[in-house]
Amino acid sequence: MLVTTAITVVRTRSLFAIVMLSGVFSLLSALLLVTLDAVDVAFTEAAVGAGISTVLLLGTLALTSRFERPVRRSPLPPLIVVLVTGAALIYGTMDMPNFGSPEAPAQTHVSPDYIQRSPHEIGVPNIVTGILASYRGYDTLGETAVVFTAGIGVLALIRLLRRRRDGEGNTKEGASLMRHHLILRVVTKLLVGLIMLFALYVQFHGDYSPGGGFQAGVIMAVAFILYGVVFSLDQVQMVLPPWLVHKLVALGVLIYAGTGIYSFFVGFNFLDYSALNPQHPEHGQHYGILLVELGVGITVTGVMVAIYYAFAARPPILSDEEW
């Protein structure tokens, strides 16, 4: 099914269909990931691939165009590149251990240590969270920085035009079609609350079950985006003004890095959460994980909302009828 979806994407011309297919592709892969025991990853892939990136792609289409024009140049050179790459990869698989083999190096070298040691060193049931936030916590700090970079990058690229538009005094833009829809508004209000609650659950329960700061951040952002879509951009921005979003974006990274820096002062290495409770390192680890996940959550929420604001504030090229 994945292959079919992917190949359809190659052949389809309608960008709208392509975007939808890419969402389908993500969902299908999320399913596959679950069967491969990667529940955390599946959760994230579904939230990101099928959720956020589809929304972003649609947002972009609204600002650009719906159809792809056929390419006139020969598809042969790209085909050769791809075939060579694929051949190299297949060549690489020749000495790979069989799928699922417990004797593979990947299964025998570092990974058993994580599984054996994390219960008493970190004391968090979800091993993935333990590695993510502590053993390899520095990678996750880097990842948060990547999100931060993307966030301010998008702002640096497309925030600027807003002022120009303000001058036009265009108020119609703010008025969404759905504004007068009473039921929709009530349901949305309820739903937004529920989504936020769920986000908080995912945020603080990430050490027990799949989930964590990133997923929570995405869900939280979805709540705001939904509010914005149903009501209007102006109204979300009253609840969560852009300047506050910018502060949040930075704040999350600062919380994360700050947690790490704190350990300096107690004489520990950077990001060694044992510093938070030197007598009981595993408690310290737990606090540390909660703190940094909070940092991740805040930054991700901030960035997603900021990106939504940036996209939504631009005058769309396509009117609603054209969809």
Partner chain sequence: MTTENIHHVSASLGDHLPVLVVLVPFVAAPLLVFIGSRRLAWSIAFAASAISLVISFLLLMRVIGGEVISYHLGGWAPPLGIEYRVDAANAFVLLLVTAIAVVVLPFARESVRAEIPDRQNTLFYALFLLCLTGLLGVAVTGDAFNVFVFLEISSLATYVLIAQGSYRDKRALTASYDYLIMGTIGATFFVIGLGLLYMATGTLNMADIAERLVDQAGNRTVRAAFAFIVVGIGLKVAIYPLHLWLPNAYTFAPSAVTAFVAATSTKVAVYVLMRFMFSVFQPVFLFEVNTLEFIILPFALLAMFAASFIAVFQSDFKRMLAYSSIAQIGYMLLGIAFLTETGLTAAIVHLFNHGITKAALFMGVGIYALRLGGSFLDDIEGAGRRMPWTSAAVVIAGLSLIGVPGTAGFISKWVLVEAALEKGWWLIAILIVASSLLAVIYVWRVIEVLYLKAPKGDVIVKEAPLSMLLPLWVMALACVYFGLDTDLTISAARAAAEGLMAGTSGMR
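Take the protein just shown as the form predicted in complex with the partner chain and give its structure as the form predicted on its own.
Nothing else is written out below except the one chain.
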């Protein structure tokens, strides 16, 4: 089904159909990851790929045409690159251990150590969250910084292009194309609150079940973006102003890094959450994981919404009548 969906995406010229099929491809990938017992990764794939990416791409269609322009270049060079790369990847898998082999490096390297130490050092039932937020806290802080940097980069590029258009006098605010769809507007009003509630559950229950800051941030951003797509940019910005979104982008990183700085200044290692409760280190680990995951969720939400605001403020190519 993944191969069939991928081939259909390549051969389809309708951009709306491509967006929908891309969401299907992502959902199928998430199901595949579930069968591999990688539930946390599957959750991320479903939230990002089938969730917010689909919503953002649907919003982007308002800035473009409905169909892809005919390709005038020869597809032969890209096809050769893909075939050579695919052959190299297949050749590289020949030395890999068999699927599910207990002798695989993933089963014999640090995983047994994490599994053995996590219950009494971290005390978090979801070992994946314990590893990402505690044992590999530096890596997760770097990932959060990458998301922050990506958001700042996109905002800088969009503002540069907008400034050029302002000089040409071509910029105008685009209205919502959904204002006549009463059923869609009513259903959206019913769903937005539930989506936010689920995001909070994923955020604060990620140490006990699959989830965490990345997934919760994306889900929370989807609620605002969906509201903006259906009710217009002006309506959602009344609820979540742009100045607040920009502060949220930085606030999450500051919460994460600030947790590490606090532990450093009270005599512990950077990001050693035991500093939050020296008498009961495992409780301190739990508090620290909650704090840094909250920082991740805030930054991810802010970056996603900020990117949507930047793109949604661009003028649509087609008017309502042309749609």
